[in-house]
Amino acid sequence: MGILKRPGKAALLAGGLAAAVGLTAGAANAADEVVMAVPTFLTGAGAPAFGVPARNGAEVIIEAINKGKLPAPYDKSGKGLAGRQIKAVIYDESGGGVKQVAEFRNKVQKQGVDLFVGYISSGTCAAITPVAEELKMLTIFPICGTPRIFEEINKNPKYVFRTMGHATADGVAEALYVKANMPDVKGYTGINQNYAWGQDSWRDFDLAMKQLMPNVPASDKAQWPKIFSGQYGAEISALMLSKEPLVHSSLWGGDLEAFIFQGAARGLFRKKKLLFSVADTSVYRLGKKAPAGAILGARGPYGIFAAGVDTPLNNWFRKVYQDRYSVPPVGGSYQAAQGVLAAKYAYDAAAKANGGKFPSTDQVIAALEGATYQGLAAKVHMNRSNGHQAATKHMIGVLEWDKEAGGPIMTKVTEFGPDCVMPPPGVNGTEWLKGGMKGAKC
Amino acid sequence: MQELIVILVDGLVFSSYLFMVAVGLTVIFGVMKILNVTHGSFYAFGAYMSATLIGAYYSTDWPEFGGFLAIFAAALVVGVFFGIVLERGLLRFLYHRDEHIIVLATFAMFLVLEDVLLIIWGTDPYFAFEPMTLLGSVDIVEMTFDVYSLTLICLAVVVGLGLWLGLTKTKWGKLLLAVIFDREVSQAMGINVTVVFTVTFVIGAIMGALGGAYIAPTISVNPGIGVEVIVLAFAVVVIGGMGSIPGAMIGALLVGISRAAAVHKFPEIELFVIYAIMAVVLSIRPEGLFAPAQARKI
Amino acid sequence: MRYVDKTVVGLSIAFVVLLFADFFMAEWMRFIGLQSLARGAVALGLLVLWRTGLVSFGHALYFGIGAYAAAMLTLVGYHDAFFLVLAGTLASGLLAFLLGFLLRRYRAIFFALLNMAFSMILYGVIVKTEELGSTDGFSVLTPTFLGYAPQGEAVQTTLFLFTLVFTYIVTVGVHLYLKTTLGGMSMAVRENEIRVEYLGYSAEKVIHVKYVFSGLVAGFGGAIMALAIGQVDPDSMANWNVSGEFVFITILSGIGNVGATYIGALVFELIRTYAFEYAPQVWQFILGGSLLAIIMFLPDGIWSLIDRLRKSEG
């Protein structure tokens, strides 16, 4: 029974380690930058998606922002941020929310970040939003779908911004395109995938069309694969046996590769109408694979919807990206960038209202509560949730396959305004949708 | 009428895909004794290796069905190496160690292996379709099925009936069931137990491979497609009884087509259908359906 | 004094430590404590099973459910901390006594699965209820304790003094638990579950009761986890992966101890935010590749260097 009756030296240990590690102070970090935390997806289905496409977006604009170099309008703002050069800290997003948030906190007290550019993943975001306001923390969250962040979980923020449209936006965008291109549609069905994201897409997408287009029926037997399952012989074949012409989805990543596939090789996309809310992340990839004639979206103005952009600052971001990267920036590319380029618009702003000194984290928050800010392709308008969460023009097309310049192109392209399919201030998304949109400029 | 043979024919596909995904790790266990989880890298380096020779074989211009040796060839390469270099170099220094133990040091060869991928091949995903392209359509009671997919249920019938055939007709088969009953007494017959358990794990290994491999046409091969195997593998190996091939079948075949009958009929409850199936065969028969007898010692 | 052995001694100086070191730490010290304390609750319960030879590969159930219980109840307005872990703590031990019926049946690997399949069920569930966010999960408000409303940092710190309170308790209380003679069955259950029959005693009752114990103690993790965090969601508390990383810390921490469990907690913890600090794209690596030293070369886990280092003293 030996083992058993050892003396407490384990327990000992642990204090004396505890004591030992938890006793030195955070990192020191250079007094002349700023330590920006950049967390994406780095591994796991989500990466070549979203995590890297971010990643080396907001590279490329941290870069240029270093060394001054960004074209107009932020040609004359000198280098860095307020003068102060970025160190970016770029990490994992994966491992689910408890992680990150405990990653958050090592990031903050332990390597001393100065502000947050980054999370993709709506569940991080929701997890991470009150830490971030505990801790005092500027965190600006460039992607994240769920409407959740200011309407449930933090209604008045103080440190958290997010810096484009939320689903809610995805949706009514959906529903608007399908009711001016598809007036005589019989009825919908979907496939998205069972997690928080596709629930929601499919949620908002049909609450918006029973408003839009309330003849319309939904199937009641939209589709429903596990996330990452790959496999989809017996969803297609339910596609189309349903009697529903149009079939939204939000499917994403690999799960949308596999998908269109399986779907190209059974004539799928011959027999139904797809309306894509995010594959606009795989069409470069597929390239004459992707189903032309489908409906596309990308969450906004991003992407293959921007390739069309002809502005110095578009058209500088599109050649180093592509040059650099051998691929045209995606939508989390150019999200990314996006909040980044939030910062850098905060922090000189706030410089100069201080006078030309470097601006506290207050003085940078109140620059960027409110504003509008010029984005790649789009202005970005910090007008929603007490000037926290942005307002952009949204687009949605048909995807087609373009033969003289050999790659995709958006064909059919609807812009909608910023108050057109985001909720008014103050108002929840879902209540807004359910209310008949009231207040929508379109 | 149709919706009933439209669901038994996505159900006989998605069976043989699970029996594929799960063959490997029920040859290993019925053997050795071991859950793999490394079975989920076999499955992903398999289809990495199977996407990259499939990529490599059509930028030559050789005969189009050539590409289908590409995904044979990508499985005996992972299945040999892998197998080769983790049972010799690692798993036979744990045999005498507590079974949980084992599934716990598989489990931290993955975590290694999933990286060592992201080292090898990156983050973007590969494509590999040519050869589902290549084997085009039919139409079955008036609903297009893709060729690629019915020869998956072909490859598992005849990797199915070539296990079991080989197991129960051949002499090595018999060594192997003699090892599976008593690996001291079997020693002392004379049998070299160290070469059975190699080339068990090498053919489970080669097996699992042999699953990516040949999904891979069909998917994006992606970072972390290795982690979304393992627990469907384990589930259908218990509900069939583990280390048994005909309960393999039997397992894949349960939940393949009550999966694909809950997809047509209720899409809602089609991510609860595999857990069920486990907790309920479980709790009738708790060594699952097909569950080789084992001699109580006293 | 029978009760007082060299266990409780040192597990109550290293308690008076730790409750002093509470006001020095470093706040991201105290939080991976925090964790460790949480983490090792759970494979507390582990070890309590391994001792009879049984493994779970699904102890994301009990710590699952612990979460989701003292975080939903936040959610219809309790925010004191003693309710909400006790009833997390309580929620769990009552399905682990209810599954116990069924699950004291099995031995061995199968005893493993199951567990992991009613696991599943519950990951299963989670995301498919949207009202708790599903995938995403939701947040956790700030607990108060018996009244007092801590802010800022003081949130950390009271929350770290209570769950050193309670961790305490709880560890001193398992440790006695396994030298009563029902404890002390576990060992002999684990080498002849026949022997243990002809003595008398029934093996499935003994294994239900440390079921129960193993069910609230992680319960307890579970809850303890969702008020540090102040975040549930499915795929950090009831995926199979959460289940293998308890497995892998009561393997780090070895069984010898029931203190040992909270080192090895602390070790997991450490291991994983330096390989994610300083090697973000292969830290996966490094977690395994640390667990696969440790089995081949400190197979009695962290507790044995303890013992190694008390013999070349002694």
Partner chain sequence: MQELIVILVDGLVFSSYLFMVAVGLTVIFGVMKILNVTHGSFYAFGAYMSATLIGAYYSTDWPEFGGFLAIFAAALVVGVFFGIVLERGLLRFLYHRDEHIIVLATFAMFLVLEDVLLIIWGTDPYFAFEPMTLLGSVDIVEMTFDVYSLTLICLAVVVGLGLWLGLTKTKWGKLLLAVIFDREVSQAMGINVTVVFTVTFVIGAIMGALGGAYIAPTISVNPGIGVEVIVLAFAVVVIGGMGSIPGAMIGALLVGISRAAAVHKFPEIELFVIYAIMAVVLSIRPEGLFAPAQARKI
Contents of the next structure:
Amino acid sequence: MGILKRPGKAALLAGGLAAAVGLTAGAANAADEVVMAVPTFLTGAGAPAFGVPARNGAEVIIEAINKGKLPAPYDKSGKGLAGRQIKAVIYDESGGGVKQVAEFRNKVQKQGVDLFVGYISSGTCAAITPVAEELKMLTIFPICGTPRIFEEINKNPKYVFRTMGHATADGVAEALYVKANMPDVKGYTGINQNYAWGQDSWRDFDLAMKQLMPNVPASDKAQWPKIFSGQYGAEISALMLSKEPLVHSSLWGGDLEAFIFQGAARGLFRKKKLLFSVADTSVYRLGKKAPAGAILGARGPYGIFAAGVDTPLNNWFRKVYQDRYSVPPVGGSYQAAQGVLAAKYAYDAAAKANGGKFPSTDQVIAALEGATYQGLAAKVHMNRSNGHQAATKHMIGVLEWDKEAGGPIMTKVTEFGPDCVMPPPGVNGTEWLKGGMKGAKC
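May I ask for the structure of the form predicted alone now, the form predicted together with the partner chain having been displayed?
Left out here are the partners and the other molecules; the chain alone remains.
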């Protein structure tokens, strides 16, 4: 089954696929199960390239957890979360922060949800964070990228975790890659969505470039389209006319793909070097239409970057995912699954510390705080923001088309350690960048 391109079908199919992992809307929590809410984009521009693959990745992992069929290092951990089956409530993240806060309250107060593992949009996560703390609901963000979650909105989290690095890691890795591979670049500009994720992505890349390549000028006319606008004629014209040869972009989902199609038609990729933060999500969907020669990231060691990770867990995940969906897993697939694995690790560790008895939410939180657990492609270190913010290794490379294999591959890949690209524990990312990235271990 391929990743669905029409959001309407994605939403309709969610109910059918969900039955395989025990999804139901509004069932009361039984004594032998844990109700896990999994919000992700099932409709709209965020669905085809990101939200639906994220759902697919979560479903693959949840099904295996419930059957006790995960490979090493989880092969001896038993079924479910501390022995209880996961009942997954998968629902649509579309609609914006106000709608999602209402959904969150409804799931907690009326539907008996035990924890949340989900959300993609930085704007949604920013809206949900204070509400999760207010309602004392364990919430694991597997994807959203804004550093503001723990640096501004909630500096002392208890119930909210994020199981991947944030935008500062992306910006630093990208700037390090540019310095090493484009030492003579004459300037850079950008096109980023005008909300938290886009703003933070550009800010952190720009600040990192000012530290690492202070003589390379940044454009004062970077482009700021509205999220999910889908039309970029004016922005592409501005980029074509700009004197800067390097274009930074954190566009994602339907926005990313629309920009690639429209930019290719105008010859943008022949004239400019593109640096995309999260374009791995679309390389399989676009095939030969993806911009070969562009610099790509996946916000960590995910998606196409994990294709060569030879471990039982990763090999199993890629095979099961591809057999089921007829396409390899992308960044969102890995990231969502990584968030579910965090719950698996924490519940099992808490039960062990509790003498084998099913743990309380506080015990699960204590087990996850500061933990290091094995993700699908790399270890996840929960060692920032009082143990609630993850750090992982990061990878950047150049996209090319492999004629022999008939598919996209990453070339000229550079790997950066977590302590190279993430600010040290207790240090604000913006202040760290402005201060010269002191303590970075590269």
